[in-house]
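Consider the single chain below, provided in structure tokens and representing the form predicted on its own.
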Amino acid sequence: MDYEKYLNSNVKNIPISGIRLVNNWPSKIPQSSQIKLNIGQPDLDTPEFIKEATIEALRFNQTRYTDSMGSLQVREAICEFLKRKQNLLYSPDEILVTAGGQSAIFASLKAILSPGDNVVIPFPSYPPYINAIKYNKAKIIPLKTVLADNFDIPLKQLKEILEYTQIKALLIISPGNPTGVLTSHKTQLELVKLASEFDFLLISDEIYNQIVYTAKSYQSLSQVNEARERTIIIQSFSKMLSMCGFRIGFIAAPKPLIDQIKVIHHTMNICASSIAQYAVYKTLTDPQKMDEAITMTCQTYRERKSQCVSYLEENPHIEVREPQGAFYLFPRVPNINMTDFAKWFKYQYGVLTVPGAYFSIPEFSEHNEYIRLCFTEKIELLRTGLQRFNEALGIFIRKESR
């Protein structure tokens, strides 16, 4: 049967994320001694005490339906986090509770894009957002940041590219994956303003917003003066409290938007899990506990930071910076295919990593030198995983160079 004429032509050649892609690339070292730094997936427990409150939602038969756009006592208890931590005034409904940051993204763009719009990203960025668009048929215009310039969003390029050029939105992610990089608050002003000047949306996906490691707290975009009316917010609750599998997050936004995502999100889901959505309420309305969850978190990936960015700065093939946020690294090595690199290193060495190319476009050939490395394995594994990549790294450019 030819099952080809029943595909969506639009979607059928769109490739899965490179980061899942690497599971698939083949090694002779069995599976249960490999070394994963390719999922940013925290390896820590889920808090007790969000156990228990999963528990008891059972007990206490929150398995129905919520609210489509979640249920009101969690909305609310949203917004008062959102105040808490970072002063943004918030009321429920302009909170939709969605299943995971991966629906709020894909429920955003769904709501604003039509066929033709153009989106702004600035590449390395996370590689869902690429088909997101492209299912909407919508164009991306590339920005391309470096490490020279701690991957900062080059507001000259955008400037030129809004002289010329209609865009929808801008989509940013700070701190950054891969570069674990925070977008400065200089740049922050600059974008509000050129929003407004040039009338597009902002959405700015802060979902590792609370796993930041510089001595300011963090400033979400919506802060800037000018900004909430034209800014969407993605967060979630997978990275900052180790809940990936509980699949909840929320986006933050003026309610003529709301409204309108709301529909897709009720259409992709209906509504979030409504144990998961009774967990995070517990989680939410015991600050001491949460914040206490956080700072553990916080300091545990601090010091595999510290630790992993001095491996490799023994590595004179390497530049790197270290993370302001999130809990990845993304190193660079001038002149190899880090493409290459990562396929021989995982066959060899059983250690999986992802090429930069995977985070970027292929016009943008310069970042098929970096290569992401995840510090969310436990401090031995990493040491053993980077060990083994200095000295893959040193034997494949002697190889290369032959």
Ligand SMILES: Cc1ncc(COP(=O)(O)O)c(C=O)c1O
Second form
Amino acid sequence: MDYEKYLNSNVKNIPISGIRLVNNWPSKIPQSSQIKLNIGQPDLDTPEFIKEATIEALRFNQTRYTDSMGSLQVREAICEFLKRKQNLLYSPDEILVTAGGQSAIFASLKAILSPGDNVVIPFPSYPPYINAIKYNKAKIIPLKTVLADNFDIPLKQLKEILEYTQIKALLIISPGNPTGVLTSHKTQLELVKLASEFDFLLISDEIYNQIVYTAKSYQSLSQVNEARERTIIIQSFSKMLSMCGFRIGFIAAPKPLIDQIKVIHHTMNICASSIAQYAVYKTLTDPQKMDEAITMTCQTYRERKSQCVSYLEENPHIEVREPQGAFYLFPRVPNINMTDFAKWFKYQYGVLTVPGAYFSIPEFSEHNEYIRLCFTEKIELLRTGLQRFNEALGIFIRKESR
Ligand SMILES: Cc1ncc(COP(=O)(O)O)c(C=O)c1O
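Can I have the other form now, the form predicted together with the ligand, not the form predicted on its own?
Okay, now the whole complex, with that chain kicking things off.
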């Protein structure tokens, strides 16, 4: 049977995120001996008190649908969390509990984008945004950011675009995946000013905002004057509390936007998992245990980050900056095709990494000189992985220059 003809012609040619494709590349190293630095999945276990709360959810029969928005008690607890951590004031009807950040992204974009709408994305970026925009037949207007400028958004270029093009939204991920960079306060102010002047929405993916290594406290885009009314915050408990498999996150946005996003979310999910919602409710209402767990998580990644950066800095071929948040290193190796390297590296050494090109578009060929390495493995494994990386890169560069 010819199934092709049944598939949505707009969707069938859009490939899955390259991050997953790396798993299918061949390797002469058996799978059990491979080192996976490709997936941003915390190796840390979910904290015990959250596991207990999850078991309690089952004992208390928290296994029914909740309100589509999420149970009122969890949304109230989320409002309290936003106020406590970032002094953000939201009411429960401005919060939508979702099946992780990923479904928050999809539902938000589906709710706001019509075919032909323009969305500005600074690249490199998190690939599922690209797919979600394409599914809606909207257009991506790309901005190139580079390591030499600390991946700062090129505001001059953005202004030029805005002079001639009406955009629906601009996407910011801070701390960034794959860059680990925080959008500076100065840039935030500029972006918000431009959003008001040229009338567009800001989508602010803040899912890594509890994993930050700078002395200054994290500033949500929504804290900037006038931003709140045009910002959709994407949040998730996956990374901050090592809860990826719970599939739970939320959106904070003005009510008219939430009301529309809710329709998409309801159609896809009815509601987020009631068991995960209960676990999150118990977590948020025990701020001391929650903060302890986040501090431990952050400390673990901070130590790994410093060691990993030192390893990479030993390599003369590499340009690297210390990430300010999240758990990704995004070094550059000038004039080397890192997609070819990553494939060869996995084949020869059994270490999985993601080429920078997979977070970008072909026009920005410089991003092919980058590679993403996650420090979501135990330090011993990271050490071995990065030793192999340094050794392999030397051999690969010599091989290429012959
Ligand atoms: C920037 C960013 N947003 C959203 C997500 C989705 O995460 P989750 O659906 O587990 O909350 C990820 C996952 O890696 C991410 O890196």
